[in-house]
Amino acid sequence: MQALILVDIQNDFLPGGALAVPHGDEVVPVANRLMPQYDLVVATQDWHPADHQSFASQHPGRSVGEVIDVDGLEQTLWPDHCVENTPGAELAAELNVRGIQHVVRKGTDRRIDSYSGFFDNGRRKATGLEAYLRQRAVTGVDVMGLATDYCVKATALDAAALAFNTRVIAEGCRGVELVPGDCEKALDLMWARGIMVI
């Protein structure tokens, strides 16, 4: 079975949100159109504590976009976003949530970020997504959402590494592009790892 994974289609990543992805709202109608074509749809959701260490606000003198070391891992600093139980963390209002069977919350540990829907950035803890998919005999995943160059890339790379037949739906992704060209690099890396970009 092929499942659809919707990555972080949340208010804070849409225009007007705390960490808005340019044109991020354009992925919502794509998701709504595609969901009925799948027997299983899973969404990932950033769900950060208010003092998450990926927030620049937690590091006096540091600014958004800087890269620091947190517990031995490189961490890009972001604006406060997707704080648990806030409107910004909710799935996009226009997203057809009735079509989603399961939601995986990630980034819940204040000390470590989690771009991937499968693991935290240090691969120290699993989110439970792999087990959920295996229990339902899923052999392949189609990945789309926000953002191409971070959470979509990390989720797709982990899916492929876990031997799921992995495809990325390009029309359903938008990127942050902290550095121009980041999305193209992300897509090239995915191709190189055997992920089909469709």
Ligand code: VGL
Given for the second form:
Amino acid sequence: MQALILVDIQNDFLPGGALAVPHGDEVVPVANRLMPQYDLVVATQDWHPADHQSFASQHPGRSVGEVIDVDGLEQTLWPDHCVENTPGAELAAELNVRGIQHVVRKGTDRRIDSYSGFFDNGRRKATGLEAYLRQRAVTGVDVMGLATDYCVKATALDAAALAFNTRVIAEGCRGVELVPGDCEKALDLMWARGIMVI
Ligand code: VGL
Ligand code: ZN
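Pass me the form predicted together with the ligand as well; I've looked at the form predicted on its own already.
After this comes the whole thing, all chains and molecules, with the earlier chain placed first.
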């Protein structure tokens, strides 16, 4: 069984959103076009409480883009984004949500971020995505969405580490590029871990 994993295709990551990924909207038609080719389509949804510790607003004197220590883990600080039950957290309006069988919410614990759709950044808790895929006898996953250099990267690396046959659909990804070159570095690392970039 072959699954498509759509990573964080949410309003806040689209142009005009709180953490807009440049050209993020361009991945939506790619997702809609590819969905019918898969046995199973799963989406991840960044879903933070309003006081999430990845928000620069929660750390007086700190600003977006800074990296700080939260509970022993490096945390990049972001603008408030994907706050649970707000329009910014909703899946993109143009995304064909009827083609999605399952949605996995992540980043729900205020103390720890979760870039990957499988585990939080400290690998302390699983989201349930692995169990969901195993129950359905999924052996291969194709990953696309936002953002190449954060959540797509982390999700694909975990999928490969969990021994799913993992590919990344480059056409369906866009990145933040906090530092220019981050997307290329992310793709290089994925290649090095045996992930096919297609
Ligand atoms: C993401 C930063 C913070 C992403 C989520 O979806 O790549 N990036 N939260
Ligand atoms: Zn987030």
